[in-house]
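Form predicted alone, single chain, as structure tokens, below.
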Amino acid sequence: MNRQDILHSLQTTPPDVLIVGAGINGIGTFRDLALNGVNVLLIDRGDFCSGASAASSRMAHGGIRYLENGEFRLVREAVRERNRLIQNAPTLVKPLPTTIPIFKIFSGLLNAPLKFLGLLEKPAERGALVIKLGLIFYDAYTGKNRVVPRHTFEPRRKALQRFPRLNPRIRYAATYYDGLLLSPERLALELVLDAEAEGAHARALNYVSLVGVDGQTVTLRDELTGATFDLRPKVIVNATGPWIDFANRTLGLKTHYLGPTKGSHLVLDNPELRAAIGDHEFFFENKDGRIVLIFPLFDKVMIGTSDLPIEDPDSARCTEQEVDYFLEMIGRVFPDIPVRREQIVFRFSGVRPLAYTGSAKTTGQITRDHHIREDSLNGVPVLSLVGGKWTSFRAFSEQVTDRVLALLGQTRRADTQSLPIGAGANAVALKTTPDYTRQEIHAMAQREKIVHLDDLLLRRTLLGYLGQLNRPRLEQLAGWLGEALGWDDERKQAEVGRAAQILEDQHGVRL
């Protein structure tokens, strides 16, 4: 069904379950419920995967550093789910060799016990012994199903042979494997389309917002036309990520479930640095205890990430102070490679939906685990999805679906553990070059629920992330997209203006 068909169908066949928020947790739950025959509607005030889920570090990772916090269940689950992603979405998730440059040997031995006793606020830099022990545990969680190779540990001499531009002051380099999300946005979209392919009982709408409630009646607004309509769902799933408490307020619920933090990234066009890292991510701890990364993003290099408290998720932007921090930390690992501000082709910042702790923990110590909080809206259950991470979205969605099925008095009839993602779709192939054709743009417009030009630039393609845009290209793409979607010249120019403003304001791209 197209957008108008879905809006019309809601008048005659309202949903039993309303999912508010089309980030990865909402989308994963939508797919699982669709697979189990539940009449479900997914909405988002913006595009699919346009909020926190679009600002990830593009890794499917088990979270090796969570071992130090004693979060063994979380690591075990994440490693298992990382392996499933590599197997279930092999065109979009690949094994990622990850190298840790190690500058010390014994440092950090007391990190874990001191954290347990509440005596450590900022961790000491981890040395070779701590990292080696962590990698042994990490490999063990993969079990017999070895989707990725085991870790290796190399002394300085061998490490510098493999990576000649690496800082010669290192003592060791360790390499282990996680997963690379080639395009989280496309992966999320494929999940949406897979869900809708289950039948007319599964419907998804972007650019529809939650605006109010009256008793058990929820009011939604079509952000394209301004028209409002009412629904009476049996269950509401609040999957709005960092906006959970804001959405609950709209529902008349006073909650304080989140203590979110901001994470920013840069994308650099630096051929020297790109050649120096090869196909490896470099993942390490800076001198201040912050975990940072240097990441191969096709022919570019991604740098991240910060971890700063934030109150208003809509205000998240990558600041010049963060840029200074990132550029300086590159010099610790690759000291003879010059990196300049003018090499930044894209920047982005998102907000992690972390649970509110009420304690003085550093942001890095706040758990990335997930849980469900249940409230009642005049007898209608409201499930708020707190926490979580990209890697373990399927497991979290499974837990949410089981809760929803129980509330509806239904039983599970299918699961997603080994279910391929995007297997039956006719997707336009993910490209790393800007040479999309008119026919390919038309195909995406017809199939992929595109509403605005920026949906195409930032979430259906990599054109924005890889710095492949200029003003003439925007005009051309708006023309092709407009042909498919029936835009007049005024709408095409408005879309170009909107896209240019978003690129500059949120991503530092001046065309």
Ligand SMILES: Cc1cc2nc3c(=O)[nH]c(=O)nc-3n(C[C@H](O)[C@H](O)[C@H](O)COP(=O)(O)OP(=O)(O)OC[C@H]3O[C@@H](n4cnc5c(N)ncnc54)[C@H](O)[C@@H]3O)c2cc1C
Second form
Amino acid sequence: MNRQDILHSLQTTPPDVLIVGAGINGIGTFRDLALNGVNVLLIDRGDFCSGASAASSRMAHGGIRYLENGEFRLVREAVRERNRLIQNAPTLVKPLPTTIPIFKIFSGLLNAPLKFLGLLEKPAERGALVIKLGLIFYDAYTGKNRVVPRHTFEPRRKALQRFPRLNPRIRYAATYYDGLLLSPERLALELVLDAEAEGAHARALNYVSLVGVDGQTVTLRDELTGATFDLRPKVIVNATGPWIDFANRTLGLKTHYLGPTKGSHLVLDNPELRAAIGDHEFFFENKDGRIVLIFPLFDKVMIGTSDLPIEDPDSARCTEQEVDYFLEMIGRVFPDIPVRREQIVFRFSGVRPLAYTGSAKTTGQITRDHHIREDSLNGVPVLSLVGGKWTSFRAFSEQVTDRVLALLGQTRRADTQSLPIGAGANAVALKTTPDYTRQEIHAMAQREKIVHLDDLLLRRTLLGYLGQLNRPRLEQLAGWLGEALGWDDERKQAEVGRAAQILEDQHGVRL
Ligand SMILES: Cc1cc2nc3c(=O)[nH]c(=O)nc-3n(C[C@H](O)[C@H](O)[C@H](O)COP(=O)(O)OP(=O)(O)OC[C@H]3O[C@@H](n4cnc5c(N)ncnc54)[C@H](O)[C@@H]3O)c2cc1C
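If the structure you just shared is the form predicted alone, then what does the corresponding form predicted together with the ligand look like?
Expanding to the full complex; the earlier chain stays at the top.
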């Protein structure tokens, strides 16, 4: 069904379950409910996977550092889900060798015990012994079914042979494996299309917002036309990520579930650095224990991330101070590779929907685990999905789906554990070069729920992330999209203007 068909169908066949927010948690729940035959509508005020889910570090990872916080359940689940992602979506999630340059031997030994005693103000840099111990545990969680290889530990001399540009002051280098989400945005889209392929009971609409409530009736707005319409679902899933408390307020519920933090990233066009890292992610710590990642994103290098408290998720931008910090961190590990600001081709920032704790001493210590909070809208259950990681979305969605099925009095008839993602080949394959043809753009316009030009530039392709855009290219793509979507000249110009403004304001890209 296309957008108009879905909007019309809601008048005759309203949904039993409304999911507000099409980030990975809303989308994962949508897929699971669709698979179980539930009449479900997924909406997002923006595009699919355009909030926190588009701002992640793209790691399908167990979170080795959460071991130190004692979060064994979280790590075990995330490692399992990482393995499943690599197996179920092999074209979009690849094993990623991850190297930790180690500068100290004993440092950080007291982090974990002090953390348990609540005495840790700021974690110290972790040394070789703590890292070795962590990696032994991490390997153990990967289990017998070795989807990724075990870790290795190399002394300085060997590590420098392999990575000659690495800081010669290192003592050791450890390498373990996680997964890289090549395009989280396309992975999310594949899940939406897979769910809709289950039948007309599963409908998904981008650019539709939750805007109001009256009794048990909620009001939605079509952001393209401004038209509003009402629904009366049996269950509401609030999957608005960092906006959960805002969306609950729209429903008249006063909640304080989140204590969100902002994280930013840069994409650099620096061939020297790209050659120096090879196919490895470099994962290391600042002196105060903050985590830094440098990894290959096709022919570019990505670096992140920060972890700063933030009130308004809409205000998240990568600042010049963060850029300074990232460039300084690269210098710590690859000191003789010059990196210049002009080499930044893309920057982005997003907000982690972390649970409000009030007690954590540093943002890095706040749990990344997930849970459901349940409220009632005059008798209609409202499930708020708090926290969670991209990696473990499937497990979280399963938990939410079980709860929704119980509320509807239905039983589970299928599960997603080994369900391939995108197996129906709904969508156009991911490309890393900018040479899209008119036919490919038309195919995407028809099959991939594109509403705006920026959906194409930022989420259906890697054109934005990889710095492959200029003004004539934007005009050409708007022309091709417009042919398929029936845009007149005025709309095409408006789309080019909108996309250019988003690229500049949110991603520091001046065309
Ligand atoms: C900097 C950073 C790095 C991260 N790195 C990783 C990583 O490497 N690996 C990992 O596993 N996880 C990582 N995460 C965590 C992960 O990305 C998030 O936890 C996850 O994406 C949250 O998804 P979500 O669906 O809950 O929220 P979101 O993706 O934010 O989705 C919520 C959606 O709700 C919509 N919405 C809001 N209000 C309304 C409304 N009124 N009506 C309709 N729609 C509305 C928004 O437009 C948005 O699309 C990272 C997160 C950040 C921010």
